[in-house]
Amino acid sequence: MAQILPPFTSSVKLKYVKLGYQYLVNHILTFLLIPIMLGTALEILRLGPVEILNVLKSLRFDLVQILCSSFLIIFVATVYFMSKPRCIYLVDYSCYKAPITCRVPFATFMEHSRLNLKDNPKSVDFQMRILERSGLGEETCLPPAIHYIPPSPTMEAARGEAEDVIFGVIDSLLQKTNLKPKDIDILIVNCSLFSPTPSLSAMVVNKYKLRSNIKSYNLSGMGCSAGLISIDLARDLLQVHPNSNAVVVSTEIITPNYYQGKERAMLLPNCLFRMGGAAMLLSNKRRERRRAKYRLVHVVRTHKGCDDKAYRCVYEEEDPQGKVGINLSKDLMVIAADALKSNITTIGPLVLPASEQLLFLFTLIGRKIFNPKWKPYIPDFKQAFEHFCIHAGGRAVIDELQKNLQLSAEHVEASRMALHRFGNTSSSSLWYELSYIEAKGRMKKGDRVWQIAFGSGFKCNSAVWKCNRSIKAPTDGPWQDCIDRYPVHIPEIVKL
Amino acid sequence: MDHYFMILYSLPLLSLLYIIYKIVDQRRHQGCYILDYQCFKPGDDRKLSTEFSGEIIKRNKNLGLNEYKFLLKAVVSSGIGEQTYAPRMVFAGREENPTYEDGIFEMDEFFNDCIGKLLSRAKVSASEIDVVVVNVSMLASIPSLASRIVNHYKMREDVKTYNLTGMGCSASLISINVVQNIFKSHKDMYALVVTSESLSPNWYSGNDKSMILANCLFRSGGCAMLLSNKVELRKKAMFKLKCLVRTHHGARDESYGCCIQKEDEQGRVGFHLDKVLPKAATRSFVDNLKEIAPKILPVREILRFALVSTLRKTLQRAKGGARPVINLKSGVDHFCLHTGGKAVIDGIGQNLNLSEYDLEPARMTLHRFGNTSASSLWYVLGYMEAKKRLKKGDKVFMISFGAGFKCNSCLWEVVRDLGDGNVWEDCIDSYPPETLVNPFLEKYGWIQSEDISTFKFPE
């Protein structure tokens, strides 16, 4: 009777087994509760209504005792609710949209490159090859000072760009949320490469005439993951200060940092980084719960600085001619994957459903005890999140993460389209991607979003948000005029 | 039934007790203590003497007689002595074209010296540090300076780093504020705060008078501090933070623009110090005092001040008599003032009615180390400690001003008797010196009487 068992791997029934297992493990408490409830119901029916009334009558309750018990219970409930950590809400956010005059289509970029680097045709070729494979579109923007031939990165031009981007984005945020400048309690500004004295946060305080007891912080040098570091700082501050509003501004000022030399590794950032910025309003006021878009669930930070290779992979230095630029090492992808793995190890237990955690535990035990040759189980993060916002660092980064986390094309669509339309806007790219998902009408109440960003140092930070209310496709926002054209197919190589 | 009632009452009571215990436990862990601090003393080869300053001024081809006169006046009235420290590239003759590497090297020299000493003295290993906050106003590098420290000392992966820049001379109290807030929501942490200023990339070589002033005042220095909120280290700590108040006057255009980095007419970037700086400083100082005084002074002093002010207002005809001054000394034993310059120290001393004994630490720090920007407060604290003035229970009041215009102040309580010599060890016995007259005046005083048409610099 040796029959060949039907091959399980090709059986459709396996999919249902997997679904059944997940449903069982994730709702185990409900499943345990059902027999208990059934038992109690049967017992009650058995006793009969008269018996139950007799039992109740025999419990003699004194008025004083009733009052004491109810008082205690109410008091305990109040203290419990007061001592819970406060909920942090993201009320709304806005992204910067540069004027059309700042656009840099491929033709403009290559022409400027040829004129600026006329003695180095090899470097011009290199830039062309990078641009072809970059995944950027024709509508990305560079600040006005860079449009000059040669670029004129004076401090005044840099301040001008900072004012345009930051004031533009804060004006739009104040209008969207009906927030008065005097109501801002905490202000955090992060911009990696431009730090004038007084800081950009002081510039904001000056322009909007904010209160004199504002708590302002200006972070810089923290790379493309600085936006999530600012959110982490805002969260710590909002835990300490009740009833407060925090405004976080994330941007990157390109003007002073456009590399003007000819080293190839340093020309890479010129091809990818573009103008952009975002401002977020976070609050811990209970009345914001009604109109807040998202609630912050977790922020997890991982810093791989102790490893020298990781530390040197994004490094600002002078080239042999003395020109300052950012050197991107070739092992960037490997280091990013490694940093992501560390971050996932910490965030996995916090967000994965019980079914995935059990599977991971079983395979781990199995590998240790039974057979080390078993493949390590990569938890399915699609179970934990509905949307993914991956920092649009470059096409390679998005490809690598899609492979590592086994995501479908739809999950990474927001990142790819943000890279195409806006380029790598550094710390604010996550917010352009979130805006894309909203503009496409895909955000429903209860959806969980995972934002992942990488930055120099080498850091990998992630934030988990939960959507607080169903969001109608917004009529304003950076995607309003072009959302219908997206998604576009981005070819591997765009021939220039 | 009795058992039922016992359970009925004891359950909520037990849970109530548990919740109260949790709240009390959380409060215990919210204190912010300084375990140790280490100021930076650069090597003797970086000392800037009067003679060498003359050399530097002579080599700058952009300066003429008018600028020399101005510089002489500025340097003589600055209160700075012969032993302050300048960045290395000045000694190498490269102040016209500092490189990016100079700036990074300056910071590395400071980090490797101070942080190593601090960690080994406190017997804390780098992998135990949970938070790193670095504030250096005028240098932004990729990766950040905080990441440099994490890499050099091989810190853990989940360390929280924050790199503050552009926040001026009051930034060290802002870093302490960040740490204080983090301590309130997390238990059992070690925090490392590193404060300094980057002078190399910001040396001004033009001839705009408001910008050359910065070259005369700012000097190299830095400080690293180890803070903690661990309950078991409370008795071993040096200081406990009682309160911290920040005031930001950026909303006023005048205050915002009085201390700003910008380009001069020739396109050289420099740090512009405006004439209205003292006024902006006083205004923000008064606002800050209004907020912090009620928190740190005993009730009788506040009542007395309120009484005197209202009496004076109602009795308008009493034109004579000075305005009532709040007596900070009733709640504060020592004053740590930002050594912004002689004028700043004199101004605060006059406003608060402080004696020479109170102002001595700040004046001596200005003389010995110059204006080291954000870290100056810690050198002043070091002087007080070296002079053995700090006893258990004493209150130390720190106040600093910064670009923006910000005024930050805080109050520390001394946890145990302190007396370590730290950076002042080798020279504390010669302080205070008999005379503070600047040797510049003797050597170059004749410039004041020169005429521009006949002026020729002697070889």
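Positions refer to the first chain, counted from 1. Values in this document were obtained by computation on a predicted structure and should not be read as measured data. Only the largest set of C-alpha atoms that superpose within 1.5 Å between the two forms is called the rigid core. What changes on going to the form predicted on its own:
- In a rigid-core overlay of the protein, residue 446 has its C-alpha displaced by under 2 Å between the two forms.
- Here residue 39 does not count as shifted, since its C-alpha moves by less than 2 Å between the two forms after the core is aligned.
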The other form holds:
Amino acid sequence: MAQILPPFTSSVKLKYVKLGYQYLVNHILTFLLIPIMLGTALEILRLGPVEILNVLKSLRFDLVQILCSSFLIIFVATVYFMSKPRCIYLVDYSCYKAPITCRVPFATFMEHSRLNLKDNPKSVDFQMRILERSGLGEETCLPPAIHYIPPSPTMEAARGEAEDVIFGVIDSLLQKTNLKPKDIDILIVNCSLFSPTPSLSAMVVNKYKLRSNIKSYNLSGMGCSAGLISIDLARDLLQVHPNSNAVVVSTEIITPNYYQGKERAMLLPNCLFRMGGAAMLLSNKRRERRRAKYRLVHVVRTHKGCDDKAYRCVYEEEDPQGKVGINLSKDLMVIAADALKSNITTIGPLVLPASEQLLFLFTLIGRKIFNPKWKPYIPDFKQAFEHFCIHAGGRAVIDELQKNLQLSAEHVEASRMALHRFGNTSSSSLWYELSYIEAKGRMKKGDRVWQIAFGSGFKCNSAVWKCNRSIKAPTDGPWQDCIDRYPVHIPEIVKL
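I have the form predicted in complex with its partner chain already, so could you send the form predicted on its own?
Chain only, nothing else included.
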């Protein structure tokens, strides 16, 4: 019996057609220039050396024309290089790793919840359901004051946590980079909910005896996206202060912000937020280029505070009993998706290859002119980035971005594993994720990294980094003793 051949159309893999289209569009200039260059070369060969010399002799230039042309070229080149933005390098960074005594397994967390909320079993059950679906693991940490029954969130305990985290990451950074405290020109500390007097940045200046002319900044109240806001501020300062070093510290102090009431919307942060912090050294010095890990390419910030719902979706307030906590709105994910849409609309033209921008443009024109019901084209950001660091705010945040950006499980692996091992460490979570990618030995020279963070206000911020050199898996860092165990399977529900 004759073999029935399958239809040709079903045997063609359309992904190869798309790859061919992307290669053609992204290299269109090359394809246009090659025939022009070949034609020019053939014409020169056809003329021969004698005719070429005759052509050159026929072009008569006097000394004034040569001098004016030379001056113009030098002037244009000088203006170009003087106006060109300075390159900002991320020399290195360090992440905080809490001592094992601060570890909070599920059983410990739930036992404390039952004892602290013994008159409200519904709130205890709510926290259990959240924890079961949170994506957190058994090794996340809370500060010592929260381990007391009831918790003891004193000012002294909060300062103690701040000193432990901030001094720990700065000490590690100085050791990694061989940087002397006197060589720090700019200091930026961001901590959203703990803002004592003197400030945390003043605490760092005092501890390390930094110079009296240091430019120090303390950012508060800006939520989990404050880390990238600090990077943006450091970039702007380094553009106007040549030959400078900037140290950025991102953290969230848990001690004074652990909610002890009964409102469910305000109990949610207790289940997700954990200890953490990171310190980064940025520099605009040219000599740092060779040893720096990354170069900052773009920072894009989106603020939706003009909308009342967005402004109040993450809101610090008192409950009916007068206890202060963070109220998370049910509309949080919808608002975050809208902020992300605005952010990627801005960052897309900066990073996407021409092939993706053309497809997006054609789809947009088609929807406007022909059929509004056409499915909108979602650009393939995998063409622009090799690695993604999505703020580990919770499983729902990671799930939503993976779905909207059409990312694979490997692309969001760093975010899920950081959430599992360290919990939501607020503005520092992006650096635990970057450290995970490095610990796995996946970061190669030329790789591009997209960091995405969300914060109260409501804000969505992005940073794009390009790897300066292939990075060997570090022998230290927050993943040092556990990277071999990861990635781990995280079930949808962990029954407690």
